[in-house]
Every structure is written in C-alpha cells, then in structure tokens.
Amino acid sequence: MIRLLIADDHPVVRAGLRAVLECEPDFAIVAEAATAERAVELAAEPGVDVVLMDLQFGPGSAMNGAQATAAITARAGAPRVLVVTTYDTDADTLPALEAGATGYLLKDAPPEELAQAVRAAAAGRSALAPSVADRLLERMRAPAAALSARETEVLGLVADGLTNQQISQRLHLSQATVKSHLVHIYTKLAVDSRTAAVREARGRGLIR
C-alpha cells in the first residue's frame, strides 16, 4: 500500500485528486494539507510515503512548494515528493527538481498518467510531464544556451517589473551581479534589452 499525503490550498483540488487516487487499490491518502507548512510538518511524521505537492499556495502559507519540498526531503528516510502543478516554465521546474522533487506532473494529467507517477515516485524513480521532460533534454543538449535556475529567477523578477536595484535587494545580490547576470541571459536568448528577453523567454516557456 502506497500512502499518499495531499498537499494543495484548494479543497477542490484536494477532493478531486482523492477521488481519482482512492480509485487505485493501493493508494492510500492519509493526510491532507492545505499550507505548505501543515505539510512539511504532517510528511515529517511516520506512514507517508508519497507527497502530492502543489507549488503556489495561498497567502496563508509563506512557504512555496520547492521551499516545502527541499525541507521534506532534507530529512532522512523522507517520503518522496511528487509536484503536481499547472506550472510547467523553467522558474517553476528547475527550483523544484533541484529541492528534490521525484517527479512532475501537470494537473492536466490523464488519471492513468498520475497513478503511473505515484508509483514511480514511491520506488524512487522519476516521472516528468513529457513538456518538462523535452526541456530538460534540450537543456543538457544545450547547457551552454540553458539560462541557470538563478539567471531564470532574475529574468522572472524582470518580467515582474522589478528594477535592478529590486532585484538586487529582493536576492540578496549586489547590482553589478544583477547586471552580470542580466549581460549572461542576453548572450543566451540572443537579445538586447529587458523586454526582448522577457518576450523570447515567455515565447521559450521558460518563465510564466
């Protein structure tokens, strides 16, 4: 039996993944949370094997979903963690992946395509969404052209509206750093200014 804990700040989300889950005769949910927080204290405790987590919660939790997930699996013998979003760009994948994230999959997902995942995640093996798959493959075919998951926050505070000064007090990081980065992700994109970096990553999908 694979025990599964629900981590999303919509119940329908919630009754809607229960639903289809409780279908498979060997899952089973043990727990829900509806922070990011109540879930990384719930996968802390003893009979959960799999977390479906969601990467956006509301402004009740202060913790995202690749925050929550990194400290889930900071733990030893942690349960394994499945994202399962409507987020798929680079800003979203690359920062849960690198928390340690066993899979990621798209609320889209077919039901056979999500029961596939669990067990997958649960035996330690990975499942990807095929457009997060594909991008990760043209990122190691092209590691030189990949922006890096720090050069894609930038680009995304960028997108944001933020100015250089804010991003630099928003990451902690000095402007010429800001500006290192920003010269970087130009180079890659094959651009020169902020809007067409933002036009040509959106048009990518490597930032929402």
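Provide the structure of the form predicted in complex with a further copy of the same chain, given the form predicted alone shown above.
We keep it simple here and write out only the one chain, dropping partners and molecules.
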C-alpha cells in the first residue's frame, strides 16, 4: 500500500488527484495540504510514502513548491516527492529537480501515467514527463552556450522588459553588475544588444 500526501492550493485539483488516484487499489491518500508550509509539516510525520507536490501556491504564500520539496527531502527517511504541475519550462523544472524531486509530471498527464509515476516514485525510481525528459537530455547533449544561473536570471528580467536599473533593484545589485552580466551574456551568445540576446536565448530555449 502506497500512502500519498497531496499538496496543491487548488481544491479542484486536489479533488481531481484524489479521484484519479484513490481508485487504484494499492494507493491510499492519507493527507492533503493546501499550502507549501503545511505540506512540509505533514510530510515530516511518518506514514507518508509519496508527496504529490504542486509548484505554484498562489499569491499570499511565502514558500513555493520547489522550496517545500527541498525542505521535505532534506530530512532523513523523508518521503519521495513527485512534482505535478501545469508548467513545463526549464525555469520551473530544474529548481524542482535540484531540490530533490523524484519525478516531474504535468497535470495534463493521463491518469494511468500518473499512477505509474507514483509507483515508480514509491520504489525510488524517477518518473519524468516525456517533454521534461526530452529537455533534460537535450540539455545534456548541448554542452555549450551555458549561461550561469545569475546570467540566466538577469536575462530573464531583460526579456520581461525591465531596464538595467529595475533589474539591479530587483536583484539587489548595482547597475554596473547588471551591465557586466549583460556583457558576458552578449559574448556567450555572440550578440551585441539586449534585444538580440533575448531573441537568441529564446531560440535556444535558455529562457522561456
């Protein structure tokens, strides 16, 4: 019997996961959490094998799903965390996997795939949505053009149309630092302006 904790801020999604999973005879939903903090609390108690974790916990929540995942997996004997989210971007998947998630599924997955992934997670095996697996492999193959984490962060804000000043405030940096990052980004991407960098990075999938 695999004991599940469902962590999602949407009541409808919780009900949907419960409805889909509790018809599996070997599954038992033992708890639900509507906030990331509550999920961490509940996952700390014994009697949970797999946590189904959403990444987005709506505004008014200090903690996101990736942070909660990190907090849960940090403990010894922690349950496995299976991320189940709507979003499928590098910006979301990588932090979640780095935080120790055992798997990463999309909410549009068919119920059967969900159940398989839960069983895989319970057994300690990984379960990735095909699109996620694709991008991970592609990332492995493409060794080049890697922007550093900070550079990616800066470029993301550039893509959102922020000025260097706004970026510096957002990241608690000086404008000089932001500009410096941009110079490095330009050389790495072989471009010479912010808009060209954004286009290039979008094309390569470095930023959503």
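Under this definition, the rigid core comprises the largest set of C-alpha atoms superposing within 1.5 Å between the forms. Positions refer to the first chain, counted from 1. It should be emphasised that the depicted structure is a prediction, and the values quoted were computed from it without experimental measurement.
Annotation for V20: C-alpha shift under 2 angstroms between the two forms, rigid core superposed. With the core superposed, K179 shows a C-alpha displacement of at least 2 Å between the two forms.
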